[in-house]
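So this first bit is one chain, no partners, the form predicted on its own, shown in structure tokens.
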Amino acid sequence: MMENNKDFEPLKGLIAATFTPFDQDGQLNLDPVPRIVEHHAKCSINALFINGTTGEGPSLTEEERIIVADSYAKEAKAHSIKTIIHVGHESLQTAGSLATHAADIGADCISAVPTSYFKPSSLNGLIDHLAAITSHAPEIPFYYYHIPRMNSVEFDMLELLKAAEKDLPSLVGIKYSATELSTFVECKKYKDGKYNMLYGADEMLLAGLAMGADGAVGSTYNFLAPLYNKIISEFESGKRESAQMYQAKSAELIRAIISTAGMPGLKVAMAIAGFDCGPHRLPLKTPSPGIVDELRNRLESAGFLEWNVPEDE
């Protein structure tokens, strides 16, 4: 872990992967951001993961990513919520510029996926790749973003931790969005828990907690945080069956979203929860009104709306 940042505090709890709001013409519309972040604060969200998969980061221009990062970071600071800004890009020069910008605006951390067209061909190649990004912002803590189902980059994460200590001094942990939990727990236990491990599969949060996850990054934490906070509290209290019950409810709701509308259904669910972030940008396709109505009916009948409300309201 980086030795030159003694003040680094490992992230814990729920980290919401933010949506990027668009208007009906597909242009940025950041008007909803203050209200969204206020809701996150009320729901005990500890950090925001900005411009990632949920935020359609790969579909944004460099300028748009800067604007979105500025907007969310400003509101997060106002509510004492930490920020991780995803800076990965097919151009390493652009990724480096985004990392510099994140540092300039006072983001707490950065994260990056590797390139997915010209993929790194070896673990050493991946480390060189990430070093080229982090060298632009060496003082800011860095999380590697492991999401092989999206980019087909599938190196062993334990081997990454072992090999990265010399060449990636700012690496503090991994955003681990894969299902191989045996490797996850090995990473967690490596060098007595030296690295901050964040789990990235909402429907398997309980399994991630059992394997030692420090925190969790997810799309559905935007609109179901009270449900996931119950999973965490019940797990920490040793109430296994109760935690399983709440996790089963999460799985049911996610199944309804994905089976009805695919990944774009997440933004629909956000709108149903009262935070309309507009349409998707191609190549993601915005669901038709009929699909939206079907999903609304499925979610409401499954008790979705009761899990959108902060516990003290």
Given for the second form:
Number of protein chains: 4
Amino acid sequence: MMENNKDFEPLKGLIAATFTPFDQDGQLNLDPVPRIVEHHAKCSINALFINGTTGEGPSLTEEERIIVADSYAKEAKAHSIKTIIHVGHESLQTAGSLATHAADIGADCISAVPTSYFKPSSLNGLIDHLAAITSHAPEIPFYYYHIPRMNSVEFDMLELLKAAEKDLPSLVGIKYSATELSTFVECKKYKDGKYNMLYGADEMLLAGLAMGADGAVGSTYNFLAPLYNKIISEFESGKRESAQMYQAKSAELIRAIISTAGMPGLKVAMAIAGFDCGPHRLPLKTPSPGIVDELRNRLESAGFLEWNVPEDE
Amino acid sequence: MMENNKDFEPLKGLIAATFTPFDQDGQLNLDPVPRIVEHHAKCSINALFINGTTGEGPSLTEEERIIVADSYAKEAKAHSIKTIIHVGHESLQTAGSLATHAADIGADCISAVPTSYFKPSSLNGLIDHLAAITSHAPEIPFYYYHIPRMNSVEFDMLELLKAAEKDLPSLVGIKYSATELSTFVECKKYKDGKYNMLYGADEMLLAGLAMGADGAVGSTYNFLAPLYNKIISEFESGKRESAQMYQAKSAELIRAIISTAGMPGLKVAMAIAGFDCGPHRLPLKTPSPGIVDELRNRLESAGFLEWNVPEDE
Amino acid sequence: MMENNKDFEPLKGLIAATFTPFDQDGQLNLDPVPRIVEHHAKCSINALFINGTTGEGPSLTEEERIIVADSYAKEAKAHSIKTIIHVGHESLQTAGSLATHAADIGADCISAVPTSYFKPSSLNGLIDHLAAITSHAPEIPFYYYHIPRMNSVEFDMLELLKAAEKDLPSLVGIKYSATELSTFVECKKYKDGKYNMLYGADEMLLAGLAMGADGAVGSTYNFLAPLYNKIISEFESGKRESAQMYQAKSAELIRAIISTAGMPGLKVAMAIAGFDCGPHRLPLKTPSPGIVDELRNRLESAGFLEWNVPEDE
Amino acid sequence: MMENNKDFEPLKGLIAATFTPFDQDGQLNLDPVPRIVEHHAKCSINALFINGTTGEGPSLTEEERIIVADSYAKEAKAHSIKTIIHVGHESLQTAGSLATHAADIGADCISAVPTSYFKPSSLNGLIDHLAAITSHAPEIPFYYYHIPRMNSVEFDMLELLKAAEKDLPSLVGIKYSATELSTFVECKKYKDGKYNMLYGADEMLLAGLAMGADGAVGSTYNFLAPLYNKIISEFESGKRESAQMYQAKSAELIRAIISTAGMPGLKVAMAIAGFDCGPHRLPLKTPSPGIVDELRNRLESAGFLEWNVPEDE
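Given the form predicted on its own, corresponding form predicted in complex with another copy of the chain:
Let's see the whole complex now, leading with the same chain.
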């Protein structure tokens, strides 16, 4: 069994939360995957987060999740990009099977969101629940996926780290998709930075970096990585106003996407950037052609297309 | 394809939301099912609601849901009890497969809760989503499962009926597990009572009856049916104060269960009533022996045991 | 000091939550009050609830609340209608002054909603808070005003009764404006009906009656009392279907009001019924003439005008 | 009437949200005010935010708010510290009177939280509501007070700036007490930084600075200003890790305060720092002596006392 963090190399920089491509009938169509991951590689994406929220993981069957994980993991390996496979599921038995599969295919890490219909009712309950998943793949580094706006599960992440140290030996960090960052900086400073803190709100990346984020997981890193690489470099070289300007641009583009088309707008933006991943699975609704056009216009006039292309192209 | 409600015989009276029995290792153990359903039959239970919230449906794998549905449906048939199989799932593909299976085994009805991680974002989205499920079993009467306290999905049920009339031909009614009853009475009166309204808050059954409930689905009907049969008979014979007294007793017992052990207390109460269904699946936590003892004491001193036994025993 | 409930005559039947009339400049205009209360008397309204939510109490200055209370209380007395004066205020000092004033003018009862910016953080905190108000008028029967949808203050009302028995001697009951009715029936049955339970959701009155409501406080009792008197009489004579039909009509009319104009639609409906109370105070917005016309049309075509007139006119 | 921002000198750096001192009977006791403001001056506090959340503004009567504003404003002037007087009130008439008073005493700025019992139901409604207040003091720069966790009023602040530009001419900025910072950076960049953005989450100050905060308003700036001055100076000189370390210390101390005593712990901390401001007003409960001792111990062992003293003492 893994001992916390030993020999674990923390993830850094941008981590793309991958989309799951479908054909027009709503069936998996993995043809675009190689080109997408090649693009990731050119854009300095360090890792992929597969089958999560962006990837419509909960809308896939168990079999489909395995197929998608296989496909992205294979391409990632070819480009020396690391992989985090999301295995959270309402049925912890299924989550455990997905964790086993992740181990079998040599994924670098796994992650899980807690159940959202029945919610863990205490921190201990959460840990039991996570341990029931990680026990199926004890050697693989595990990230807890904290995303209270989606599932209303909101435990104190610092308390999780303290409790998990003993009871969840494979925990190496948190994919922290919340705007509350005071706990985030406490988590980062806990035990001299023992845990790998990945920030999950693209539109607030700069705030996450300021509060100690090691890396960042997000959907817009698929198609706007050059913009975020700018935020990171300006941040690191102390150009505060310039970093804010780029972050404001990111916020403006995300606002255009979400206010026009809701969360499904992200897949539309991916298509506008040149990587068509097809429609959504219900319950997410594929935006109508009219909405797509409107979003294209808003994004183009906001300079979206300038930020899709790798820096050296 | 089913045309709304034609030849459909509305459900009435008490409908038990069944527990899923596990062994001490957390694996399915269906041995108690025949005795439980025999008890249902003696207690004038008219139908079973299988694999829903009480049955920990979301915590089961697809295969397990099929096995549980088979088991309860077979026993129900033997006692001329009707069946509603809950097929809701985060993956609508899986939900569709479960609906097909329900049709294959001759279930009387199906029902589905909407997805809770990705939530339908509009009434139209909800209907598309439900249609994607019911299209797999268009001949089977379908009940929408409205339970906003669990999934925060809260559409106007009268608007659902109006819209579904055209776009969801197999919809026959609603399992309405909410305390807001003004919409409920409007739904009941809509089109001269065309839709079958099943109320889902046991502790408020009397209020549901007053507002027009045809029947009621609940977990405590497994072990307190005689008490609820009293509420119904007193209500029907106009004995208002007496009906309130019995309803207050139900509320008191449910308060004891929930305040001592949370939702898992319901399975404990089932065991105290003589039908041991084993532990819970995580993320629900099986109460500790100390909690079980405390709950037993509270229930016994509140007269719980008097209300478990069929009237004629 | 009042001992709980001794010599207190419980309120029954319909209690109108009064509107506060303004002139076109938004200043108090109490001219319509006598005619309104005369109408109340003709419609068998038993008591008035003054300066509450319907009366825009929080939007009034302390001086204005005193003037409005004086005006309605005077007219009520002339018609032998009882009065409950709402004295809740973000400043408990001001709430106490308003309670003293209510005592000074011989109000029958007082009531208070808890503070909504700073919320009481425990049941004990709530009781201290209420005691700080009632200590200014210990002889006057006090109703706690439970309306969690407005202030998100949601304590267990049965626990309040148990704790208040010792620490809040003037508490005589609850104005219970919530849809959760299992606690309501428990409160009603507590100590053999010692507490006076007033239900506060007009669109669910029938459910409240079934669960033991002694009386009901609401805004639509100002202009639809004949409809609600029908619900009560049908309920009492055991005509269940007919009671439901009238309740569905109430729900339909309230749905028309709220969906067209939001809460301000209630004052518009009062004007349509013949009692113009002028505009709203901000933050509530007075509906535009277009909205008013639309609401008038919807209400008229739903039969609203038939239900405004006292039965014997 | 003020034209947006013209001649307005934006506020910068730390702004203390003042406590309101009471005596043991809960009456105003302004004796500590001069010493507190002298301390503010020594700690480089640039402005005071008076009668807001920390100052228990909503729990004061109108007369008391005037007295407190007079007292702090007089001392502030003596130390060349600017003043923002919070005038928000459930009654907009009272809010207007408080704004007039602020103008009369020469306050530098005013601010208002929207009403929390009746909430503005649209952005237009919010602006009408704010205009009804600012019209009483049109010459004074106005800050909107955005604090959704207290009042659940959550409008898009960028949309407010856009709409307010025409309809709220005295608006100069936002006191932004929310964790969502993507809108914050957009607001800061809007019209080349036209609006003065003050951040209101002390435990996330560093994130606020990174996203463009001009200044920061908070309660802990009363007693931990030297710690925050460190965060600011390290941030400005690009010492990222060190800034995070100080921010984590702030988060740790605030966690100790809130988890031990809730929001009332802030006044206890002020007393521990040497500035006893007496008990709280209900509905906030003054912590028991046992809680005070526990909090003192936790704070002392976390190094609280090192950070209370001005740098040059």
